[in-house]
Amino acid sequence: MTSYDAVVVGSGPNGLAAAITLASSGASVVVLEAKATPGGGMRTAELTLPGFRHDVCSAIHPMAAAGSFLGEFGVDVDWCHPELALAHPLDDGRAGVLHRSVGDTAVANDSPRWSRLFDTVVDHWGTVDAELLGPMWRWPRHPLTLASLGVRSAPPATALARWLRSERGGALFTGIAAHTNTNLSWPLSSSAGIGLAAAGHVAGWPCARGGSQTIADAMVARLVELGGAVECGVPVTTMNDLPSARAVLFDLTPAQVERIAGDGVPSRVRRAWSRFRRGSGTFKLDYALDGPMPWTSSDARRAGTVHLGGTWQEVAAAEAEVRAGRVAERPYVLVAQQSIFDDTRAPAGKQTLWAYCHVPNGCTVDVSDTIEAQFDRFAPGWRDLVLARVVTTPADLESYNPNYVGGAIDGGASELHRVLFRPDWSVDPYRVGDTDLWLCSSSTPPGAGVHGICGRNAARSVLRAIG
């Protein structure tokens, strides 16, 4: 068998990012993928009807567009931007809205404090990307700036929503923060809201033209240009399935790495990993529609992403229910309507709709009705447009991708200190003890998202170790 400098197991965004980083430094690298196509959470398929292209997992990519990885390593993605990045409708027909401009967002939401919250973050986005989106056991190059930015992420999301003193602004911020899949009354739960909203101000909330699969395709193409390779249809169940390599990187959760590596994972690492909680599950619906959603909010009709859940208090209550292990009666629902701004997604005059809500990990309850009740609430009459529907349960997600244990798509809970230190408190959270094994998945900092930074950071750790 061929010997490599590094083997990467898993071709999700972080696995491919790790391979690209290594290959760009001259290392020989191969990526092994169990499925027939690469991509992990970046896949697109005709889930409902012919001609309707649905993103299987990830759909909207503010962190990928605003982050440094793709541009730094020459990965070319054709981004499509909606007229309005995000809308969060309220029952009275108004909506919290996210514009590219911080000032325009503050004005639109009658929230002057929005500018106070985000101007500094956006102005120092390079520092956020370089310093905050990585392992925290490092002395920062810009400590004062970093401290200023960190203060904004420290409070509970509910505290910042209240501080904004705007019904629309509070709902908008809390809906964005809820992406982190945690109790929004806990400290550090503002971090996702700060990061994702700021990324939207920096680069928008776009989708990839043609579907998220095109991001994976672009990353694979770049890796091949650099001399690397991807081999699909190659499941890895034990270390004996791997070719010889100086380093092995896993774009997997810690539990999967333990199953594959066995005693190769030091006992102290296994003990630390055992305290890393699984994230909440995901229940997803995809639709083929005969026309655009009839949102009562005119802003929602222009937005690429729509958050459903009502006031910030309602969103926080729904997410608290999920983190307590219960199904929310009125869930917070994330919706993407890519076809209104990417004409490759559906036949002329038709539309796609992508939606999910959080549920307890491993939940077996069918929550389709509760999700659709939120559609009824904010887009009455939408049922008349449905041509086809596909339901994806937490078990379906785990079957599709074993990384999504219990339907969790975040690689591990992003709560309290796990926002910063994941999956343990190691100085180098990517290296598995002092072995030749590395984690490069969203189970490491900075966590979930199609941004590639976990993989890039892990690869840099490998390069420090093997030269």
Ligand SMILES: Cc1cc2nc3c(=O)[nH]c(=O)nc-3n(C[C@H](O)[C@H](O)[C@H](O)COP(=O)(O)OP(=O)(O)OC[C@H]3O[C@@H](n4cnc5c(N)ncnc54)[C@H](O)[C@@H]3O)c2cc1C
Second form
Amino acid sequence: MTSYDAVVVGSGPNGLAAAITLASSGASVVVLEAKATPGGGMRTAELTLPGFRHDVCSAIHPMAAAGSFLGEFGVDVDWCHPELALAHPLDDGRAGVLHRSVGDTAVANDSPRWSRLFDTVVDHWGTVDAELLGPMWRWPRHPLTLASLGVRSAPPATALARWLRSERGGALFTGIAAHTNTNLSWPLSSSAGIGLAAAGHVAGWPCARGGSQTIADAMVARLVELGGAVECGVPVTTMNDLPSARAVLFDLTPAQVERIAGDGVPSRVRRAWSRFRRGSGTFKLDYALDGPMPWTSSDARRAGTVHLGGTWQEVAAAEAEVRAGRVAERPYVLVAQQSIFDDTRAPAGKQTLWAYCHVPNGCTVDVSDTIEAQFDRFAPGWRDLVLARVVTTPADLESYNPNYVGGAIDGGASELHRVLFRPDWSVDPYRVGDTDLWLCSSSTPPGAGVHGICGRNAARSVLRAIG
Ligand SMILES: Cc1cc2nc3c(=O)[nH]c(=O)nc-3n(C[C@H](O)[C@H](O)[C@H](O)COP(=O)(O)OP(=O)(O)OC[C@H]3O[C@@H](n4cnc5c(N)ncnc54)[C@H](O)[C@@H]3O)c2cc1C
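Now that you have shown the form predicted alone, what about the form predicted in complex with the named molecule?
Next comes the full complex, this chain leading.
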């Protein structure tokens, strides 16, 4: 059997990023993927009708576009930008809007404080990317800049929403912060809002032309160019399934790694992992439509992403319901309408729609009606356009990808210290104790999303260990 420097289990964005980082340092590396195609959360398929290409998981990629990974390793993605990154409609027909420019966003939302919040973060994006999105294993090179950025992320998202002194600005910010289902009244719950909005100001909120699958395809092509390989249709269930290697990297959640590696995971590490809480579940709907969504808000009609849920107070209340283990009556819904700015997604004149909301982990309730009631609220008449619909429940997500335990798509909850220290408090959260095993998935810093940074950081840890 061939022997490698490193074997990576799982070909999600982080598994592929780890493999590319290793291969570009001259290491021999193979990626083993359970499914028939590579990509993890970056797959695109005709879920509803022929000719309608839907993103099965990830759709919109601010962190991939603004982050340094793809550029650093020469991975080319053809980004499509909507006219407006994001709209958050309110009941009066107006909407909070995220423009590329910080100043335009402040003006459009009648919130001068938006600039006070974001100017510094955007000016120092390079420092955020280099120092905040990685593990805390060395003293920062720019401690004062980091401290000033940290101050912005420290307050609860609801406190920042109030501080913005604008109904539209507050709704816009809270909707972005609510991407990770944290308690929006807790300290540090602003961090996703700060990071994703700032990434939008730096690089927009684009989708990949042709679908998220094209990001996976570009990453695989780069890996192969560097001498690495991906083998699909290889589910790894025990360590005996692996070829010999100096390092094994798992693009999996800790629970899966424990099942595969058994006693290979030290008991001290297992105890620490047992305190890593699961995130909320996800309930997703995909549609083939006969035309564009008839949003009441003209801003929503030209935005790539639309957040539904009303005022910031309503969004915070809906997310609090989910955290309390209940289904929200009026959920906060994330919507992407890629086909209005990427003409490869649907036949001429037709459209696709991608939407999901948070539900309690493992929830078995069908929440389609509550999601669709939010469409009725902000886009009356939309039902006449529906050609086909596909429902994906938390259980469907978990059977699609065992990383999505109970429908959680974040690799583990991102609350309080778990933003930076996940899945445990170790200085090097990627290495599993002092074994030859590493975690490289979104269960490690900086967490969920297609950005490849968890994988790159894990690969750097491997390179330090094996030289
Ligand atoms: C519905 C949904 C919407 C999302 N929207 C966005 C978005 O718009 N933007 C964004 O940036 N992110 C989004 N995400 C999140 C993003 O997709 C994930 O955070 C990201 O894919 C995590 O990457 P990963 O490499 O850590 O793991 P994954 O993408 O989960 O990849 C893990 C891979 O490992 C494979 N695998 C699992 N078990 C085994 C095994 N035992 N043996 C071999 N292979 C195995 C899986 O098949 C999978 O290919 C979304 C996710 C979902 C589900």
